[in-house]
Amino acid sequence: MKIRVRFSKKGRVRFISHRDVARVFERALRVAGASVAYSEGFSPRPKISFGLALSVGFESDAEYLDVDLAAPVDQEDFPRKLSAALPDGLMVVAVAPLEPGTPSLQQSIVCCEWDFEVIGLDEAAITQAVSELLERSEVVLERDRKGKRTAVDIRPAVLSLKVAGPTANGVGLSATLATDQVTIRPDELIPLLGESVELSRAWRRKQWTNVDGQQLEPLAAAGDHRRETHVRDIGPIELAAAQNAAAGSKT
């Protein structure tokens, strides 16, 4: 049996690394009593894959993982169980049983939505930093590829990019970024906009697969999109719930 994991990052647990969240989840899976399967060979790995690599710093409401599984779970309790073996900060949302040869999540996602929090400069003038990187027709940045230099037109890989409004300390953004094809990464973007203009925080909100021609959340991927009763979400009250049983469990 294979699952997909969708889950959050959020707070401080966000200075953690993408490899650190690998063998927090490794450890939290076998915590909620699952029993993943392992590779063959000389030195067995859990059979774990991850969507997209986050960078350190960044939040995010939809972060994803696969596992292969040796036994079945319950899909009912296990959300719960594994968002009380994680620390604060990650959260799992929901699981779904993932089809036989579903794409993995490195093959099928085709774009990113981010919100942003930029500081350097004020409301009208990102705004308008905006609306002139919008109208070129070609973007050009120069890339590090096996030791060579490399100029790459990113322009197509920004999808969209609009302004939110103000910000506690800043400007709010809104972008759909590509990641299939031509890529840019939010470290990029904000740069683009003037020279003293710095990304202040970062969430990734959404990521999107492509499944024969139709845009699908990775989750609803995972299985029969036509049907939602596969999809198993967590609740706030659910996981606390299960955070004071796991708890009462250790003393």
Contents of the next structure:
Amino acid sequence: MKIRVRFSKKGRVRFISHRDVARVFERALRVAGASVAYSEGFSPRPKISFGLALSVGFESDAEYLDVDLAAPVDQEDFPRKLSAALPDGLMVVAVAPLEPGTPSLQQSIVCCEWDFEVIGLDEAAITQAVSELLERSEVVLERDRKGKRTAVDIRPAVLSLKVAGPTANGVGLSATLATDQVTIRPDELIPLLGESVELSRAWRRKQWTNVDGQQLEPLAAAGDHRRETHVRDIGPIELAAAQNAAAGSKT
Amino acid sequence: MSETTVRHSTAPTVWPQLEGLLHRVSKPARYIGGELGAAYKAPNKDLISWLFVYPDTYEIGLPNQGLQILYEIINERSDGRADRSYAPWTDLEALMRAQGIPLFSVEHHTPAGDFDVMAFNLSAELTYTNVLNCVDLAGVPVRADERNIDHPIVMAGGHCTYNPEPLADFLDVVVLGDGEEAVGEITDIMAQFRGSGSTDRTELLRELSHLEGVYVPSMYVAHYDGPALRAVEPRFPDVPAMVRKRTVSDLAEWPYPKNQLVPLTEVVHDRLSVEVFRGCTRGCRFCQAGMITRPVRERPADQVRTMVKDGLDRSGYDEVTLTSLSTADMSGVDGLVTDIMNDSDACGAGPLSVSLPSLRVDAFGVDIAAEIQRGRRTGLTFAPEAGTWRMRQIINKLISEDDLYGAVDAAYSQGWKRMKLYFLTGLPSETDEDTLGIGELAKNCVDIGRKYTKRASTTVSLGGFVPKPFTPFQWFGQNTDVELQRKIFLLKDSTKRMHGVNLKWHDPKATLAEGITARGDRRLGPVIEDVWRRGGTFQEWSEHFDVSLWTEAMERHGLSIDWYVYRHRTEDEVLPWDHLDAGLHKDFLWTDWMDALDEVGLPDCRWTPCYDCGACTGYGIEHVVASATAPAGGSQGTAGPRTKAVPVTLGMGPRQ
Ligand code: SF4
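Mind sharing the form predicted in complex with its partner chain? What's above is the form predicted on its own.
After this comes the whole thing, all chains and molecules, with the earlier chain placed first.
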């Protein structure tokens, strides 16, 4: 059977890479007593697949992985057991069985909600820069793709962007950024607000999938009859509410 | 690992300043700690606090077992606590210096200067400048004679401490040999000293110098006759004239590490390690590790099994390495390996890989490899070390060509496609025929592989030989870098048209720098300080290594490379480490050196009568070996110690 796991990554552990997180989970699954299925062949690997990478230094409430299990686990107890085997800062929030045929995380995530802390300009200047950016119909970004420079209009990828107010060290922003078709990464977006603006912290708050035209939280997308086993925050996306998760919950 | 591992303390921490810098440096996970198994014993002024420092990057230093063992032993004591630290990479170092952030521990991010002891692990000569850099970054004077009672005691242990003289100006205390017992005794003395209310640092150091295995360089004075060393003598009658190494007689009493550290980020040996025995009496004459760690002390097989099982259960690793200098020589190793694999199958946690740090060069070695690499197969590595039988008799690595070809045939026939062969060049009395013999061996290995697969290949990894203290070759004049380079090119030319043979080699200039410090005396101190002051840190890394820093410093301080590196020593010469005792009688080593030049081999004393080298006879201990007979296969072929790789590889980091 396959399961989808939602976990958070917070605090000092934010400095470990996506690859490190994968290795940590491989070990933690073994410590927690889950029998993970292995690939066939000369070098068998555990069948675990991760969603979108989170950059080193970014925190998140909503990271996902899919695990192919050779034997079922007790779903009630499993999140706690797996969390206990994880380092401080990585915590399993929820687990749901994955219906056969559910598209992979990589294929189905369409956008992410973010909170940022930026430094380098005051709140008024940032607010000004945000509204200027949003007013533009086209924002062309030069990117290096396999050694070739290409120009991309990233404006369609900025689904929402709002100033959330002052934070401990700078100014808080909330954004929803597309991850399918035209995409933009946080570290590309922030410099567009001004040369001196620097991203000092970032929190991924939510990820959304698109299943048959409906936007669902990835655990909900795992199989809709399982909804009752999920924790909070499940429902269709409301772009306008993106800033809900603002500064209040920041660590 | 859960919330319970992190305790809050009121002690100073650099974390708030450091945190804001970490998004600007490469691999910030190096600096956050958080490993499973980390002690997190809260800072407390009443405890004797140790900071164990590995003077290279986190990835290289974290797996160091010696450091982890001592870290645990101190943290188990009610009167001690220990944290760890690693050399920050150059990007972070620059930011730390700019912002006045000192070296810190990875657990509590406590400034290094706040500890009672900074204890360095010295495993490689080219890390010496990093030792100075770490002490300096801690805000502690680099020279021992400038420190006062408020500064930590700067200590060192590890294999390089068998010639600590080049670092005599910088180290307060050196521990020779196994540290398990010594660190406790040092803690006792320091606690007593603190209780006495004394503030006389010299008194503390003098007290420590009375402990067996503890060498306090400042309690000794060196006398010279021109370039020659006449003697190193104690300054005071109560300071021992000869410092004897420590040897733990029974490994079963020390089942450490019990909580091997499992890092959050990738490190060089990212797997469970269980030490199955310590010491090696194969008697390879180039091998310092084999000489200084005698006699052989095996861990009971049952204890190994328990340590493996417990270690896998708590860490979640799917790979374990059974460490020693030559694991295939462990009594009953095949049964042990089978038991470990069966234990793992029974618990059903997915495929387990067992690895051995080196393989014996015979079919028996390959059979074990086939058994243990069921999970996942990497390439196979053998270490014949020299290209001709004549040369292998000289170095006492008595592997016949038949042994090697038998092993290689077994390996290719069981599905391996790539072999790696380790060799040394620059060995005593080496001729071009011996050097070219390396290529011939490699070519024959590929030819054997062709019988089984078209893709058969063999990589030759060639290291430059550096004569080390307390080996029969300690009297030998090292080859010049020019000569080593000539031999490398000779071999390169001859293997160019050998299809399937690849050649990799270590930079002969790094071999030269290693040679300067390996057998140097106290006059090397200013040279090391000079190299460090001119920015020569991370000399194990090819991108930072710069031989001209070393050669120019030698010149500036009026020291001759010919004298220190290339010169053959005579029997009556006083060696810089003659006042230290690694357990080996000097006349045993000299006789073995003469035997080497006569091309006479010396069988392993585990299964033949004792040669009275001194390691047992002088210490009232003996081998602890479960089997009274030599392991099956009969060959003396064993891979040399490769745990500490030769320093600089071309174009990449220091280890592969
Ligand atoms: S004292 Fe004898 S038995 Fe012990 S290591 Fe030396 S030669 Fe071998």
